[in-house]
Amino acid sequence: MKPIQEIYPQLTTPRKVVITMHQKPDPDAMGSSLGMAGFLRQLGHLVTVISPTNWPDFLKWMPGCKDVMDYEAQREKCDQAVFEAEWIFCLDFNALYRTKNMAASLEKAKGVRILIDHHEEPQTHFFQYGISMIPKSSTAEMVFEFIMGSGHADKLGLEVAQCLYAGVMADTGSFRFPVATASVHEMVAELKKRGLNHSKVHEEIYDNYLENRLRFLGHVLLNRMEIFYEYNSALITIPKGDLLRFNIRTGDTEGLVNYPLSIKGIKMAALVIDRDEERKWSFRSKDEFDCNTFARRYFEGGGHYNAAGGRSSDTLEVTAKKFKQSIQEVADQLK
């Protein structure tokens, strides 16, 4: 894999370019990808903004957001438009699986891959020009950067800054995580002076659910979470039935597994949820404690040192369980 800055030369010179990210999108995901999409058309590239899956409401709001391609809803004009691709930008994701049943075209793609992601292990051997830099904050950060090294940093108007900074405000929880560092309020500094309005992207991200979903989440932290003091630990075991129950939609389980980090002595939390085809994981956690390994280690996952998700195809209570045991297992480490 070549550094992305090489690509920076050829910058002016419009090509036809797909940007992608992962399966159901978070604020980083989409506003790196939208982030990038802006940046890109005002230099004359032809930019066509795919995500493998459907998206959270509170993401609508975004620049450019109302004309990004479900690829399982329009499969076949998005296998086109990555087929045609001569630039395939791949953003938040570190391998090919996170990106669902969009996958095999993007393996068979005869356009330059090029990745731009923080995620642990990449596939670096998939691209042809990338970047990948675990320690920081966001790829919407790391978008930034690329656009501010690139000699056109007059181009990041108003639209693109405003999906940037929804990508690294939620990433770095509000800014209170660790990988909040220097530069990335030096980011948010810059994105200031350019007009953007920071509260209103926080009412955008955090203040758009339904009643609903707060009703979900009396319910949740009342009867689904468990708490075991002896291993610092916190887990969240939502069955399909809950779903159903109160009508939850694609986003609404957003921010629900760091709940429990409230609770004074918990170093992690642990978030299943019984989806149709699997049961989905989410962890996330405090000081020293790695969730990345962790999640590789028991739950086919990973991700980041104190972030990361998995997947079982065991049953809810079976993969519950085997949670459970496996706290046991990394007490040291939790204690």
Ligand code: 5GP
Contents of the next structure:
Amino acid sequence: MKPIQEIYPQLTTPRKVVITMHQKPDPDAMGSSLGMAGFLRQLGHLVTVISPTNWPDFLKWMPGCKDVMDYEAQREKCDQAVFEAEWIFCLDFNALYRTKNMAASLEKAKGVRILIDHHEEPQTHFFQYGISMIPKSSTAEMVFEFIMGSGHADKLGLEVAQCLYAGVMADTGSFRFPVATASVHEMVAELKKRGLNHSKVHEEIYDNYLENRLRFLGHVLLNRMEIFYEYNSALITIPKGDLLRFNIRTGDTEGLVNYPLSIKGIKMAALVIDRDEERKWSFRSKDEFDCNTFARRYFEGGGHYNAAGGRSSDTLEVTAKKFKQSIQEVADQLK
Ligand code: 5GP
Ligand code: MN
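Could you present the same protein in the form predicted in complex with guanosine-5'-monophosphate, rather than the form predicted alone shown above?
Every component of the complex follows; first up is the chain already shown.
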């Protein structure tokens, strides 16, 4: 993978570009992709943004979001766009499987693949150009730096700023996590100078749920959360019936895994949801517990040190039991 800066001299030659992200995109995946799309369009590129799956309603306000294609819903059109693309930007994911059904199409693509990402252990051999920086707060921060260093910083307008702010805000837990460095705050200052209304973006992302989601949250915290004080850990287990009962949709479970971390002494929180095809895991930690390694070792996943995800093809009961065994195995790291 060659340094991404090597594409700077080619930026002024308009190309057919596809930008894609990880499945079930979060604000960083969608925000960094739409921020990059807005920037490249101003330089005259023909840009198509494709999400491997659908996305939550709280992302729909983002400038450019209404033109994003859903690979699962428009497979043929998306395959065509990937086939024709000269550049394919892959944002906010480290491994091809994170694009789910779109992976085969990306693998066959003839265009130049370019990675911008901050997840651990990226598959760099798959990309011709790119940048992978694990310590970065967000892919949005990396896109910001890419634009600022490109010689076209004047093309970073308000719409791009809104998208990038959403990404960095979400991935830093609203500037709470240790990754919210001085340079993150300097980035925000720069976005503010370009007209960003940060309160508005926060409201769009966090104050846009329906009543059912809050009722669901109450139910889950009361009835589905187990605390293992011995291991400073917590587990939330969500059966399919709960998702149906509360009419839960993509995005409604976002942030749920963080709640147990607000209990004094809890170092690691896990959430498992019974999705149709698999049991989807989320892990979050404080301090010195490595979620990435834990997710890789026990649940076919990965991510970051303090936030990772994974999956299982076992039943909900079996995979929850496996979690309880796993925390016993890593007990020394949790105490
Ligand atoms: P979440 O729990 O929100 O799904 O994911 C937490 C973090 O881990 C996100 O940065 C997400 O991109 C990453 N992540 C989630 N699932 C996986 C996975 O299966 N593999 C890898 N490598 N990263 C994941
Ligand atoms: Mn991210």
